[in-house]
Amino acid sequence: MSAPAKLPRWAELGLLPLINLGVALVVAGVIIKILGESPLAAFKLMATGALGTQEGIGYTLYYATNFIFTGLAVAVAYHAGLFNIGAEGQAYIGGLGTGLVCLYLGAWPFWVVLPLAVLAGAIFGAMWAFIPAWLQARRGSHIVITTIMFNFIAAALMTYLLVNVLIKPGQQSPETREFSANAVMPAAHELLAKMGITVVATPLNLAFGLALVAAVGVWIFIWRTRWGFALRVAGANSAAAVYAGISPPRIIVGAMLISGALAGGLGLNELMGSQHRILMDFPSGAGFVGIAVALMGRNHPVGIVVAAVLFGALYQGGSQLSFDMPKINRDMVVVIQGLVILLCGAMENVFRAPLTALFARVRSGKGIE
């Protein structure tokens, strides 16, 4: 019996996502045409707005930073056979940990505040992921259900804290006071200015570099350590993992702790790098976008970084599009983003079978009829 046909690795990681993305853009183009605008002009405007200027690039990478953290969070859990839908809540609570360090230890030197803020965000995010992980490992509760519920609990908890506990005295808006200067992440344009390079000021900051470091760390952990190997074995076949002496419950808890810690890194970019205070709903859906980023990036750090930049470009280019084309409002931009998420995430395997069949025919020498 011959082995089932498989896609070449380059097609699996590159061609299939490009086909999905292309179909999503074609569908979006049809909708734009129905609205009375030129699809080519709209996509050109999006590309120019996202990557055609220094400001556009800065904002694109700023958005991408959030998606790298949450995409990595989803990917680590996925390799353990878990579908972590709770990156949004984990990012929310992780950001709380980062924000508390910045609020109450901001008088300390920056080189002390930064590692403490990173550590606090990781610990708070990990602890928020621990309870769903423990419930699945020890009580059999499904991780998808518990992590979804914990997103709502995180939002309710943050609302209570910002309205009743952490709110700046004398103001109506549910947000904290501003962080001190020592608790603010250096902006990219400031760092480049010290090297004699002048660029436009944007929210892009040092957190982007930390996100890339996290991506490298995840790659080393998953593919170059015995713990990462055990995690992948447990995710692929729990029975084989038990036979090899690997404890699936420990893997579940460990993977979710790492996943939550990575999601907690979002606060470094949003709070320390941009807002400089804790405010309501600062993740802004990045935890859910991280699911599509991880799926489109095939749960590999390199693919996740590329997919995160793509979604960052969609966010920034979409803002430019809604500003310059009045018929395409912000809701329409969300529709375009949703189509990309749908076809590159939830429906990523729609074209896998025909593409696999095509490659099988080419290999057999039959060609394309």
Second form
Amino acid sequence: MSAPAKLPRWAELGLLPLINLGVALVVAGVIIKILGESPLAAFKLMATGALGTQEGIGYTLYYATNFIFTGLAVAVAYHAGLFNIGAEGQAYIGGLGTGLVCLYLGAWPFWVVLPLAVLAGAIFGAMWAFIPAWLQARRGSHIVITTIMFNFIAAALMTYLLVNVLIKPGQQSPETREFSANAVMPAAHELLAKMGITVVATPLNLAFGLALVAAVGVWIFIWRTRWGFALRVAGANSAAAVYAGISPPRIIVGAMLISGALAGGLGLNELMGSQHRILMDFPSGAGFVGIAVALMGRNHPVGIVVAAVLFGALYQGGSQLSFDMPKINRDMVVVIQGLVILLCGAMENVFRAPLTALFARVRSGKGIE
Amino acid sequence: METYTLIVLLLAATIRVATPLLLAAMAGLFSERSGVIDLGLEGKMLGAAFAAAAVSATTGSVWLGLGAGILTAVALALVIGYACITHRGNQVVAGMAVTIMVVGLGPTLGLAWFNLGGQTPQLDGVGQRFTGIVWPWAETAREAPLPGLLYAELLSGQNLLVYFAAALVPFSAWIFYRTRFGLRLRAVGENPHAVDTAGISVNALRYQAVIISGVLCGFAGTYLSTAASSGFVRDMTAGKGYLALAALIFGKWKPWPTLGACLLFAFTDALATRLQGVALPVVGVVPVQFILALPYVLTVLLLAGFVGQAVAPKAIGVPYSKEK
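Could I see the form predicted in complex with the partner chain next, after the form predicted alone?
Entire complex below, previous chain first.
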């Protein structure tokens, strides 16, 4: 087999992910059919639940905020040739940093607390990514395995801290006290009300804007800076990078620090924006959704934002579905998530090869027989 | 005497925790020695746990449950094989994807079929579970001096799957180091081109390894839902697949050391349960979470080369292409 012809850019970035998503939804539809419900009715319910009302849209974007942060985290590492499965743990520890600022410096004015909370989340997340990164760079420890291990270590550490140290005294459930009012992210409906627009109250908050800023930042970093270039070179071909005077170990550590910092942004949305306290397992799988989002978004910030909103809609639509179809629960969304990862990530060649052949045939003027 | 009883009970708990770990780690061993990263252990186990419990609950036969568990895990393994071996997809992504899919699929099917919020019904009928087999004179031996208790608590009273797991270690070692198939399997994980040059199909070997991994994950999952507990509950593997992977790495991708790692990790688990809130001399109360995190920390230290060296099969994670 010779080197496969390249797909046109629009097909690579747009058509292929759509085909993958389509197949994932068809498989999900078959499962829904097996469960004894109508797939079309179920998807319609999900779509209206996610996008049909102001409330639905608010929740969709609120979920999407988490996924943008973790998706960007996975993507930056991916560009450096690293597979960061640890976004979950990095988001968990990053959220701890954000939460600590909110708990202990929450008396300060919001515009002082916010940058500190962002910074703390980024630093804590980056530190949690640093150890696996350093071990990969200097000792050759496989980063996939170490980041998985660090997810579990993060979970154990956070359980310990919440149960024994940070717990609000006189309380049973392992949660901290509530953040003070200054350390709470302004909700979208409040911000819009100031501009004279009235919308339904949802957990959507300023963190969504911060996530978009992060996406723009990642785009500039990866495609418009010297560091970003070095990172992509090292990711594509580390031998060539060495010849170009780029040090792969430094790239590994740098990329993972940024990756962890981005994952740390999740706490801004989830803790500062919605829960207003640190609680157990608040990333609740968003780190893994980030893998699906990054794969589907082809590791490009625009694609990631689109994919994150799509997954936000799936999560919101999934809760709607579980209300209206008692036979189906929200776990159906996790199935779709797994299918998307499988089709976009592991089985991409299954669809790429025939599609490429098709394009080559059309282009050579033979037409489709 | 009391300390002795305590130790024996601790060891008995270790065996119970170690069994599914060992079965899954052996599954991973076959897959990874052939060059296919097995991040799907967790998913295959969970899928098998659900299928075994569901079938055992509906048919009343744990053996049919075991069959269903194995079939499910093999089917999932074949999905990974199709993506990674036939289409040379990313092995890490495939394993993750299958795991995430199963995490959602189990409760979804469970809810639709049994209407119990995603669980399967309690397995309390005769023959619906793998239960302990009491060896002759176990009760008499319990009253006897030291080795008696050991006989009664450790050797006797385990279920069939425990003995199967124990037998699996020497059997695997024999396959890997004493058979032609084992030699080829090890070779294909180190240097697939050499295997290909010798006229042996790389893909066929890897498919065989992946299927074996599925079969063993089927046993591991069945153990969880029909022996260790009586039915399937959401997320019941709780990271055991990843812990098994850690044990496999800690065992340096070799059968006997992997057994050692599984026992060590299981022992820390049993110890953590025992030490909950107990004040020890010198150190005081050790937080349970620290003990539970110990296997992961140890594995990272090993991977970093601070405690020994773990050398992975050379071709692991690299899709095979004749051209390169």
